[in-house]
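In structure tokens, one chain follows: the form predicted alone.
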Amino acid sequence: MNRGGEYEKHFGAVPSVIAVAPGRVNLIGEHIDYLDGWVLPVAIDRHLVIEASATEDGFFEFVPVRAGFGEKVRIGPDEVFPRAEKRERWLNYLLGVIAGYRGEGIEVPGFRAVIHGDLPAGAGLSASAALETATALVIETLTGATRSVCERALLCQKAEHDYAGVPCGIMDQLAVGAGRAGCALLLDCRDLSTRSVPLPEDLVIVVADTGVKHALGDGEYRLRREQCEAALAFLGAASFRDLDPALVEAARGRMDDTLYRRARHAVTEQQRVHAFVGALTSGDLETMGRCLREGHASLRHDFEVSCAELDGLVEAGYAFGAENGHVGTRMTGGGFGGSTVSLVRREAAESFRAHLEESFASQFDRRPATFITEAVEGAKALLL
């Protein structure tokens, strides 16, 4: 797990804890984790890494080698609070995962740390959560303190709720903490409880990033939440879970019509990943492209949350044809932006991806970043 040097790069020294986490595509059930829904994501092997030590002063040193975040940054002890200046905004994740620790009556000691890695930002491949999980586990190693990956998971989302101010459900945090090789992550966003749905091992996941950056703190994401909840109010129903396509589609007439498209897509979503989940069990490989198209074709149309560059890749994964190895592909994470995961046959995955990037820079004029990867394991520390 040693994926050290940057430290002894910056200051000469090595450092007293690695901490690396993975960033997660979400196979299906996009948008319903802050509704009470199921989820099934995979953690990736794009990592991010945060190498660090305590300091001395107690002050906090920041210095982000990878591109996505800003510069280098100092901060004292009593300067733990959220940063509203847009260049220092990343700043957000890390200060509020320490806030958290010291709301429960941790001592977080002032620590140098170095942020590098793979894991690309604003791709929709959860990089806030990656990084809030790695400065999470840095504090636990530092101090001692042990916390099991659902309770770190809660006070990661809380950092972001409360000082990254995206109103963010559970599954980015969980799936980053909780990842197991080989295997997608069932995971119940009502009660938290998971379940490891092994993949086929003739399948691998393609990632490919459109290149348009989200900012789901700009507001269009809080917009899906408030018009989720008002759905809900309009139709007296305490969760989405009580709820059916048939109550939803009888209530349409009386409906505003973009609550209603909000409701059709979280009831319809729920239903696609337990029929997701049953293809993966039975290899089923139709019904599993069939869930991955109306899935993204609902975040379309239903949700808005979907782009032209986004759209683009989906057309071209299903153009590649099911016969040549394609299974199905869809836009994964918050959207407006991001990424399109897809499963493909692992011995057509060079061919697809090469596929992708060239139909993309026909309709775009450039290519996208594509990679193939697997399942790995949950986000680890390591003491030096």
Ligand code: GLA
Second form
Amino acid sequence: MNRGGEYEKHFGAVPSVIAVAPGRVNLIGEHIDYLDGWVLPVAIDRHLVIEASATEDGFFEFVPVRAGFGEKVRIGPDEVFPRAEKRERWLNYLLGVIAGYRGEGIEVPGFRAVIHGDLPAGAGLSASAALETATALVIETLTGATRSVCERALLCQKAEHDYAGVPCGIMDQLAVGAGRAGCALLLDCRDLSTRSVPLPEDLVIVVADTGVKHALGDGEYRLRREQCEAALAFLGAASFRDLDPALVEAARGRMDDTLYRRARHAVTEQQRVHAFVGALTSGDLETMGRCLREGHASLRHDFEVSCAELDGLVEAGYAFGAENGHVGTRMTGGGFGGSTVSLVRREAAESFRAHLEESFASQFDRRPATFITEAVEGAKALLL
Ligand code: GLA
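Would you mind generating the form predicted in complex with alpha-D-galactopyranose (GLA) now that we have the form predicted alone?
Okay, now the whole complex, with that chain kicking things off.
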């Protein structure tokens, strides 16, 4: 991937810092990071890059180059506030992080930033968390402030809450920051501890982007969180994390059906994370595949965050067949569009990818963007 050079092309000078942040897929543990759950994301080999230098006049200048965000913009030091206009909303990821460091007493200098990379935006692969994290690393490098991966993730999550208006959990920001090459990350979203779980070397990750743009800010994501809280209150439980699924079943007849299904997703998804990690550790591909399949069905029917294009890709994935090297497929991330993640044997990856594209095209009359990827290290910055 092209990590540098865009700044020089644009400004005719070398930048003083380059920050590189990967995207992520989530293998399992969907919509339970904001419920204190355990989740299992992977930082992937698609990155967002910011090349930057401090300005002398205190202004911020942001130049996105084929990054899937908006247009170049210049912002005064006193103009760091949330943007509501659609075409300006992408700025919230940068401005929210600047505001976060200022709020901690750091004097953030104005800086010029060229934003580029090969991580697609709006594909459910955490381009927003990558943009926040890269911005945070630029600020830390320019100011000498240092934060732990967890502190940085929390600051970026706050930017997403306060500026972008999305009440997200902590998974994306932690995955982008804490990625480990060759490993999935078992994140405990209650205490923010992380355990690396090695992925089998003969498996690769195949991502397929439906092209259906999700907008988590549009209210459905927030609604799911509220429904989960209402379900917990009804059940008189503090958390779904250790809740016995039998208690949810026992309440079925008394509970609003939507709340019951949200609760059933939360408790069964938590169980699937543990079952999946056990199977991953023992190399039980069949159980891994079953967890991914059941996880998708639960997101589709109980949590209702899937869509026809995601369901089509998942069905196409399983139709390829375990005997041909397919392990499992599910939607990944917040849903309502975005991408699917598949685990596939390395030697079958290219034909699997072609199969997904063809099946999708025969159903929806256009080809999805697909790519093969692996687990990589988390975000880093380099002072030049
Ligand atoms: C989005 C959010 C995450 C998480 C996922 C669903 O990606 O940013 O915090 O809730 O959706 O698992």
